[in-house]
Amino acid sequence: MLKVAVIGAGVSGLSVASLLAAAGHKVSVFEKNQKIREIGAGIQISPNGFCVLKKLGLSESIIKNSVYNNSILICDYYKGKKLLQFDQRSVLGNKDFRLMHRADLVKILYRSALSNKVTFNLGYNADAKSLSDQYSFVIAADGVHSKTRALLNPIQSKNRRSDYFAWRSIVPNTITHHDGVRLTVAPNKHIVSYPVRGRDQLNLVLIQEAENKEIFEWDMTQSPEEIKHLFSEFGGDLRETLDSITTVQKWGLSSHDIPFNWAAGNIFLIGDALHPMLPFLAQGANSALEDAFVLAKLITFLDASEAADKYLEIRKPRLLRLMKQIKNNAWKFHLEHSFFRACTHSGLRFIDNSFPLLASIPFRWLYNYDVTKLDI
C-alpha cells in the first residue's frame, strides 16, 4: 500500500485520487481552497476521457446529469447557416460522448473520492518538495498556473500568453439548438455552444483573438453589453442566445510547451499542471483523466524512475499530437481573408452535401482512443 499525495481537487486530482484509492492505496488531497469547487461552465467529455469515468463506476451518474453529444455542427457568423453537421455515431458507436456543466462533473468527483476514503485538507497550501519526504509519491494537480511545474522546470516557469481571449456563460436554452456541440465561426473569433442540465440551459464560450497581456485571471466579469457588442456581428438564432446574457466571466487563455522535467524523484504532474492546453478540440479534462488513469497503474507497480519513464513513453506523443491539433484548429476557427474563408466553408458545404461520414475521420484516433485497454 502507497502513501500518496495529491495538490489540487480539479478534475485530474480528484480522478487520480480516486483510482488510487479503490486499489487499495492511502490517498491524501491537498486543495488550496477552504471548499470543493469548480470556476467555469460546462465540460465536453468525450469517450476517451468517459472510459476512465466508466472505469471509477461512474458511467450512470455521468450519464443521469449530461446530456449526449449526438453530432457536432459548424455554422458561419452572419446568418448561422449550416455548414457541416456530422453524427458523432458515426465515429464512436456509442453515446459516450456526454455534455455537462463541470460542477456537476466536480462533483460526482468528489464523491467518488470520498466513498474510496481519500483523505482531504482543505484550505492547505501545499509544497511538492516539502510533502516528498513524507509519501511515496506526489502527485501535482495543482493547474495551468502550476507551482510545481515551475519546481520542476525552472527554465520553463512562465506560461506564455496566446492573444486570445474567452468569455463564457450560462444562459436559458430558449432556441432550438439541437443536443451537440455548434461551432459557429467568425474572422478572428468563435463561439462554442451546446445544452447541459437536462437541455435546459446553454453553455456558451466566445472566443477572440486580442493582445492579452499576461491577464490569465478565471474570475474577471465584463459586463454583459461589452460581450453583445464585440459579437454583433453574429446572426442566426444565436442572436438571442447573446442577447440573454446576463452574466460572463473573462479569462486570457495561456499555454505552455510540454515541460521537460513531468518528474522529479517522487514528484509527478499531472493535468493542466503537465500540458495547459488552448480550448480549441475540448480535450482539457479528457487528457487529464488519461493521464490519471496511466500514471495512478505506473505508480502501483513501478519504482519513482522506472514509473517516470514510462508515464513519459505513452503519454508524451499522444499529447505531442493533440497540441499540433489544436493549434490547427485555432488557425482554421478564425480564417480572416475572404478567399480563403470562401473555399474553406464551400469544400465544408460539399462534404456535408456529398460524404458527411468522411468528416469524422480527422477525429477517430483522438475520441476512439481507450487509455483503459492499454498494457500497462
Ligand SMILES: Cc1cc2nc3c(=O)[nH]c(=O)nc-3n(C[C@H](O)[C@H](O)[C@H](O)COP(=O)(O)OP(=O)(O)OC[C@H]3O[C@@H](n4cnc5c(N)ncnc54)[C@H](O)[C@@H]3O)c2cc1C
Contents of the next structure:
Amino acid sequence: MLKVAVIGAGVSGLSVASLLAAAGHKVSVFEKNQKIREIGAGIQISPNGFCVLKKLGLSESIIKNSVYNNSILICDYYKGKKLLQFDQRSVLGNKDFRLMHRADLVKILYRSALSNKVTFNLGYNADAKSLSDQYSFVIAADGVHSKTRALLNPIQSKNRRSDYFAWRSIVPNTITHHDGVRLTVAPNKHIVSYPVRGRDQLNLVLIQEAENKEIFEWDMTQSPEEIKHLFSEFGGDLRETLDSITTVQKWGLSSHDIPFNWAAGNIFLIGDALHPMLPFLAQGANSALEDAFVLAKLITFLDASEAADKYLEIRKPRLLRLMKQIKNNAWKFHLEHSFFRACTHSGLRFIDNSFPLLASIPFRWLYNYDVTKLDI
Ligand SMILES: Cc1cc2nc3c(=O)[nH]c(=O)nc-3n(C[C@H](O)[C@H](O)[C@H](O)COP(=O)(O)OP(=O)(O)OC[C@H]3O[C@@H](n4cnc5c(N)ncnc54)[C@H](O)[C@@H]3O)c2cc1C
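And the form predicted together with this ligand, for comparison with the form predicted on its own?
Expanding to the full complex; the earlier chain stays at the top.
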C-alpha cells in the first residue's frame, strides 16, 4: 500500500485521489481553500473524460446531473444564423458526451473520494517538497498557476500571456436552445452556449481577443452592463440571453508550453498544473481525467523513475496534438477579414448541406480515445 499526498482538490486532484484510494492506497488531499469550492460554471465532459468517471463508478450520478450533448451547432453572430450543425450521436455512437455545472462535477468527485476513505486537509497551502519526505508519492494537482510546476521547471516558471479574455455566466434558459453546444462566431470574438442543470439554465462563455497582461483567477466579477456593451453586435436569440445576464465572472486565460519536467523524484504534475490550456476545445477537465487514470495506474506498479518515463511516453504525444489543434481553433473562430469570413462560412454551409459528418473528423481522435482500455 502506498501513502500518497495529492495537492489540490479540483477535478484532477479529486479524481486521482479516488482512483488510488479505490485501489487500496492511503491518500491524503491537501487543499489551500477552507472548503471544497463547488464553484465555476458549465463544463463539458467528452467521452474521453467520461470513461474515467465510469471507471470510478460515477456514470449514473454524472448522467443524472448533466445534459447529453447531441450536436454541435456553429452560428454567425449577426442574426444568429446557422452555418453548420453536426450530430454527435452518429459519430460517437452510444458514447457519452455530457454538459454539466462544474460545481456538480466537483461535488460528485468529492463524495466519491470520501466514500473511498480519502482524507482531506483543508485550508492547507501545501508545498510539494516538504511533503515528498513523508509520502511515497506527491501528486501536484495545484492548477493553472501551479507552484509545483515552477519548482520543477524554474526556467519555465511563468505562464504565457494569452491575448484572450473570457467571461462566464449562467442565465435562465428562456430560448429554444438545442441540447448541445452552440458556438457563435464573430470577428475577434465568440460565444459558447449550452444548457445545464435539467436544461433550466444556460451556460455562457464569452471570449474576446484583447491584451491580457495580468495574472487572472477564476472568480473576479465584472459589471454585466460592460459585457452587454462589449458583445452588443450579437443578434438572434442570443441577444435575449445576453440581456438577461445579471452576474458575470471574468476568467483570465493563460497557457503554458508543456513543461520539460513532469516529475522530479517522487513528485508528479497532473491536470492544469502540467498543461494549462486555452478552452477552445473544452478539454481541461477531460485531459485532467485522462492524466489521473494513467498516473494512478503507473505509480501502483512502477517505481518513481520508471513511472515518470512511462507517464511522459503515454501522455505527451496526445497532449501535444491537442495543444496544436487548440491553437488552430483559436484563429478559425475569430476570422476578422470579411472576405475570408465569407469564404469560410460558405464552406461551412456547403459541408452542412452536403456532408455534415465530415465536420466531426478532426475530433474523432480526441473523443474516441478510451484511456481505461490502454495496456498500461
Ligand atoms: C474555481 C474554478 C472554477 C472553474 N470553472 C470552470 C468552468 O466553469 N468551466 C470549465 O470548463 N473549467 C473550469 N475550471 C477549470 C477546470 O476545472 C480545469 O481546467 C480542469 O478541471 C483541471 O482541473 P485541475 O484539477 O487540474 O485544476 P483546478 O480545477 O484549478 O484545481 C486546482 C486546485 O488546487 C488548489 N491549490 C492550488 N495551489 C495549492 C496549494 N499550494 N496547496 C493546496 N491546494 C492548492 C486550488 O485551490 C484548486 O482547488 C475552473 C477551475 C477553478 C479552479
